[in-house]
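A lone chain, given as structure tokens: the form predicted on its own.
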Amino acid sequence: MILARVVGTVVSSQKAQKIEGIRFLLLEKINPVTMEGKGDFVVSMDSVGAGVGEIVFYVSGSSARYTDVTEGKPSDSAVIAIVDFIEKDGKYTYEKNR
């Protein structure tokens, strides 16, 4: 699983029938200690209802096809969780409601 920040959405009016109705998010991988973006982006299928600005876990490769939303779909990346907090060495580096 990889940590990322939702930085936007991606809209496509023409797409394969199997992925119609699925929401696509633009993610930027983050450093979990500094919470800074790494400038490395990926488009991911949203399976949890994440919003712009939220920190999420996403999976890639064949693991991306194991959610209820993405099962049997041509997916290489899926958001699978919204992060509530990140703690390292007894200190919170991220808290969702702060």
Contents of the next structure:
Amino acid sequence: MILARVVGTVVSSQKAQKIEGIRFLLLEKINPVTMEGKGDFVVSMDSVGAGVGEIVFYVSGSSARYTDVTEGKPSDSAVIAIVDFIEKDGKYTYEKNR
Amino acid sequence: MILARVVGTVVSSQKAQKIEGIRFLLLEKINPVTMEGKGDFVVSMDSVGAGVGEIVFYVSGSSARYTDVTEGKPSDSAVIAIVDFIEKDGKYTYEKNR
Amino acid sequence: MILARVVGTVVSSQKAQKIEGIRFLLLEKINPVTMEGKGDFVVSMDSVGAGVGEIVFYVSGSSARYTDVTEGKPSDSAVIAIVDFIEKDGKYTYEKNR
Amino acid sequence: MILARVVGTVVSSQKAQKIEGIRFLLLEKINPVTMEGKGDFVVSMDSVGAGVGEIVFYVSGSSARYTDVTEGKPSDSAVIAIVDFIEKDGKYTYEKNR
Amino acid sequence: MILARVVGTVVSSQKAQKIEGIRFLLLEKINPVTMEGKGDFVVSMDSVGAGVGEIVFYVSGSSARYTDVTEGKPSDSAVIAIVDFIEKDGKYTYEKNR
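Condition change, the form predicted on its own to the form predicted in complex with another copy of the chain:
What follows is the entire complex, opening with the chain shown before.
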């Protein structure tokens, strides 16, 4: 899974029928040490109610169809966790509520 | 899913039988903040009637077989949505009808 | 799918039994605007009778097993189309018989 | 599979139900010759009891669901081995207990 | 499939039960024109008895589970062929027994 920040949303009215009703999040991949954005973006289907600004990780590939929201759907990216904290070498690089 | 602009089409008369009748779109990946093309191209099977110039997102990998058009076919990329707008940090970086 | 030029072949006598009798093409990925090679190569299983010099596109991942030639075989890349022409922004960047 | 060093952990309380109880390791990919980190990180599900500082390799894609811990779950990365040593061209580049 | 040189082995005593008894090869990807290593490494499961120094190609993703050795196992890379020769534009860039 890859760590990213939710930076926005993508809206489409003309789309494959199977993905109607799903929320498409715009994610920017981050460096989990500096927490800076990498300028690399992906559209991901939300399965956990993530909001703009939150740090999440998403799953790619066929496993993106293994959430309650995306089962059987044409998805290659799904947000599966909102991150509370990231610990690296004994130090927090990120804590959600600080 | 990855955001891209439809920039053209690819035509083939000698191809795997299973993919006959499918429209092959030439997509250029974009930076969804600047909306500029990245010079990185992919051939994607159309499942939504997308046209040249439109901003779309496509699904990769096995999930590219999960559309009505591509089911059971050798596809690793399918356009599944035409984008109406992209919102980043509260501002639109793209609106279709402007 | 990714556009590439067939630049050669790879021959192996000691290989997994399931892939005996398959032709292994050496492909060089191309920029479909300039038609120049990228110096990035992949070995792909031929399902359409492609020859050296031709422009093709190939399918990656599990979908590379969805051709008549590669079904049930350990393949992650299969050539599924020989390209006749590529059109970008209303102009041909490639025509096979010119 | 890709070689990496376990550098930390990622904690999430709001996540897909299926992945509750799984330990999320923060991995940094390494160059297995110099053993230096590449500054490239991935979140991986632990299936072998790996600890911070250990060299491991992880499996990506659908095969990340083929461990006892991750079966049927939305996982695209699972640690499947703690490395004892790496031998390159007849020399050890890494030995765990030295 | 990707061309690579077998440069070593990786040994692990603490690993997922399903992958016991499998040989883990350290591969370095090569440029098949210059035959030089790219400094990019992958751990691959051997299905053909490949030895250090040999040029091989390996299969990635779910298809890495489609060999006799790796069936049903958490593998995303399997060596499926030892290369005899590579021909590019009518010339050999590699011949095994020269």
